[in-house]
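In C-alpha cells, one chain follows: the form predicted on its own.
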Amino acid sequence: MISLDQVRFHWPKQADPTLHIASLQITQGEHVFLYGPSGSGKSTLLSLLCAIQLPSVGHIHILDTDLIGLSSAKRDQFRADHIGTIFQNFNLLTYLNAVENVLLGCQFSQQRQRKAGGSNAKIKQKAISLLVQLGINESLHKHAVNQLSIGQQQRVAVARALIGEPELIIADEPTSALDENARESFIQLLFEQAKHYQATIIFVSHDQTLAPLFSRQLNLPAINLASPNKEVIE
C-alpha cells in the first residue's frame, strides 16, 4: 500500500533533514498509530504521504504509484482520488450543512464519485447513509455544521473522508477535543467504517493511551534517522 525508500526531506535553508527514513512499508488495511513529540516530523511525513510536499531524496510509492514521477496537477488528482483526510480542526465549511460538507469529499474526484454511486442522487444518498451509520440523525443533516456539537462535527468530517472509498485515510489529531471515552468510541467507529472496503488508516496522536487500539504502533523518532539534536521544523 505504502512504501518509503531512503526518503529525506529538507525544509528550505535548513542544512540537516527534518526526515530521513531508510525504509517503511504499510500494507493495505493496516491501522497505524503514528506518534512522537512535537518537532519529530509527524506533520512533515503526513504532507509527504499526501503528496503536498515531495522528498528531497528517495521515493514514496502509494498504490504502486511513485509520487516523485507525478506532476503537481497529477499529485493533486491522486490525492483527491485515493486519500481521505480528517483534520484536527475538521476543516468543515460552516455555511454548508452536514450532507453538503460530506459531498465535498468526492467533488474533485470522478473515481470517488463512481464508487459513491455515479449520479448526483446516488452520491447524495451515500452521504446520507454514511452520516446515519456514523450516528448523525437525519433530522440534523440539513443543519449548518456550526450548529452541531463537536462530536457531531467530527463524524461529519469522517463521513467526508470516507465517501467514495479512498484507499488511504489520514487522521491528524482528530480526537484532541474529546474526552477519553469519546476518543475510543470514535476510533472504533472509524475502524468499523474503514473495514467495509479495507481502507488503510494512519492515525496521528500525542495520546499514547490510544495506541493499543491499533494493529500497529509507529514511533516516528525511532525510524527517523535525522539527527535528534538538531532543531526540527514541523
Second form
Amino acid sequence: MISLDQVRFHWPKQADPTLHIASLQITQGEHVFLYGPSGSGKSTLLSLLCAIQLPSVGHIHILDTDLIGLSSAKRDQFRADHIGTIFQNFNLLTYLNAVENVLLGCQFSQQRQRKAGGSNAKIKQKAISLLVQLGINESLHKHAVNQLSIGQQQRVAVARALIGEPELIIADEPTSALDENARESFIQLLFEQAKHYQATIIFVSHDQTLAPLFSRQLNLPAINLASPNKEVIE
Amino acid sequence: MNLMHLSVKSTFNRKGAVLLTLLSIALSVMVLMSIERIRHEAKTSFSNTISGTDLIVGAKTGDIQLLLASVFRIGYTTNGVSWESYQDIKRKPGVAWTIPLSLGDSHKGYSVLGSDEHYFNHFRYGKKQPLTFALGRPFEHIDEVVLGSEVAKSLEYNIGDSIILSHGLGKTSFHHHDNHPLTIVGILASTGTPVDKTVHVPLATIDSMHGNTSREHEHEHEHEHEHEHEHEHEHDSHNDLVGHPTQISAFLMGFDTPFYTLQFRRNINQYKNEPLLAIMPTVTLRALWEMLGMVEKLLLLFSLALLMVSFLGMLTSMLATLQQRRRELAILRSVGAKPRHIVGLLMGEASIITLLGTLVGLGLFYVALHFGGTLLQAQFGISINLGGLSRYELQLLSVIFVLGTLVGLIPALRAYFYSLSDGMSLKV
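Now that the form predicted on its own has been shown, please provide the structure of the form predicted together with the partner chain.
Complete assembly follows, chain above in first position.
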C-alpha cells in the first residue's frame, strides 16, 4: 500500500534534512498510530504522504504509484482520488453546511464521485447517510457548520474524508480538541466506517493513551534518522 | 455543487466587504453608462437640431456665434440683416425657399421667434423631418402664437389661452407689452430640438411689440372701434404676417439644388450693400461639436478613472482578505483542489462581484435616466432615449466585466503561491 525507500526531506534553505526514513511499509487496511513529540517530523511525513511535498531524495510509492514521477497536477489529482484527510482544526468551510462540506470530499475527484454513487442525487444521498451513520442527526445537516459542536464538526470531517472511499485516510491530531470520552468513540466511529472498504488509516497524535486502539504503532523519532529528538528517545 | 457554486458561497460569506466593493463598481458603472448615454444622445440631438437648410445668413459675426444664435437661441446677434438685403437675396434665381428669423425677445425665459408661414413649411430637423402640430394650426394673424411642445407643457398653456410677450431675453424683463395679448393657436409636436423651447409669432408681431409699425396707433383713441375694424380688414386683405420690418436677425435658405450652396455662400459673404455672413449649418455644427469634444473626452476619462478606482478597491479588499482565507484555501487543497481551482475560485469571485456590480449599476443607470432625463430635457434640450442598450453600450459592459475578472487574476496568483507554499502544513 505505502512504501518509503531511503526518503530524505529537507526544507529549502535548510542544510540538515528534517526527515530521513530508510524504509517504511504499510499494508492495506492497517490502522497505524503515528506518534512523536512536536518537531519530530510528523507534519513533514504527512505532507509527503499527502503528496504535497516531494522528498529531496528517495522514493514514495502509494498504491503502486511512484509519487516522484508525477507532475504537481497529477499529484493533486492523486490526492483527490485516493486520500481522505482529517485535520486538527481546519477542516470545514464555514460558509457551507454539513452536507456540502462532506460533498467537498469528492468535489475534485471523478473517481470518488463514481464510487459515491455517480449522480449528484446519489452522492448527496451517500453524504447524508454517512453523516447519519457518524451520528450527525439529519436536522443538523443544513446548519452552518460553525453552529455544530467541535465533536460534531470533526465527525463531519470524517464523513468528508470517507466519501467516495479513498484508500488512504490521513488524520492529523483530529482528537486533540475533543475530551477524553469523545476521543475513543470518535476513533471507534472512524474505524467502523473505514472497515467497510478496508481503508488504510494513518493517525497522528501525541496522545499515547490512544495507541492501544490501533493495530500498529509507529514511533516516528525512532524511524526518523534525522530527528533532532532521536537522542532523547533512545 | 461545482466550483462556481463554491465561489458564490465563498464570496457571500464575506458580505460586508463584497457589498461595498459591489456598490462602488455599481456606482461607477452607472456614472460611466450615464455619461456615455448622455454624450451619445447629446451628439445625436445636437446634429439633429437642423437639417435640410443649405445656408444660414446673418450679419457679419463668427460662424459659431451665428449658429448658436439662429439655431440654438443661445447668445444674440448684435446686428441684423436689413429687410432690403433679405428681399434682394430671396429673389435670386435658384433660391427655393427662405425663412426669416427675428430673435431677441422672450416669454418667461423661452425665446420668442418671429417668422412667417415658410417656417412651418420648410424648416426641417433630425432626418429631414418637418415640424408637425400636436394641436392646432400655424399662426395666420398677428395676434396668434404657436408654442414649442416644451413651452406649452411646462407653462401649462393650452390652445385658446392668451399670453403677453415681453421685450428682451430673460425671465425678468421689465418691459412688458401688456397691450399685446396673443392667442395660442397651435402647439408643435416634440422635436427634441430648441424648437420645443421656442414661442413662434409672426414677424409683424415682433415689429409691433417694439412699436415700429403702428402709425395707426395715433388714431387709436379717437376711432377705436373703427380702427379695430380697419385693422382686421387690413390683415384680411394682405394676410400680413410679415409687416414692415426694417431688419431681421438671420434667415435660413434652401436652394433648388445643393450645388448652388457654395456659390451663394461666396456671393453673400461678399455682399456689397451690407456685411453679411453665410454658414453651412452641417459644417459649423461639426466644428462646434469638435470644440465640445475636449469636454466630452474629459468626461469619458473621468468616468473611466472612476471605474479603475472601483477595481482597485476590489483588488485591495480581495488582497486584504486573502490572508484570512489561507485556511479556506488549505482546506480546498487538502480535498484535492488544484492550483487552477484556487485561481478559478478567486477569479470567479472577482467576476461575480463585477457582474453583480455591473447589473446593479445598470439598474441605477436606468433609474438615473428616468429621473434625470426630464431634467436634461428641460435644462439642455437633450432628449434621452430610455430604451434598451445599444451595441456600443453592450460592448462597454462586456469590457467592464472582462476587466473586473482580470483584476481577480492578481489575488488569484497570490493565492496560488500561498497554496503552493502552505500546502497542508498550515495550522491555524
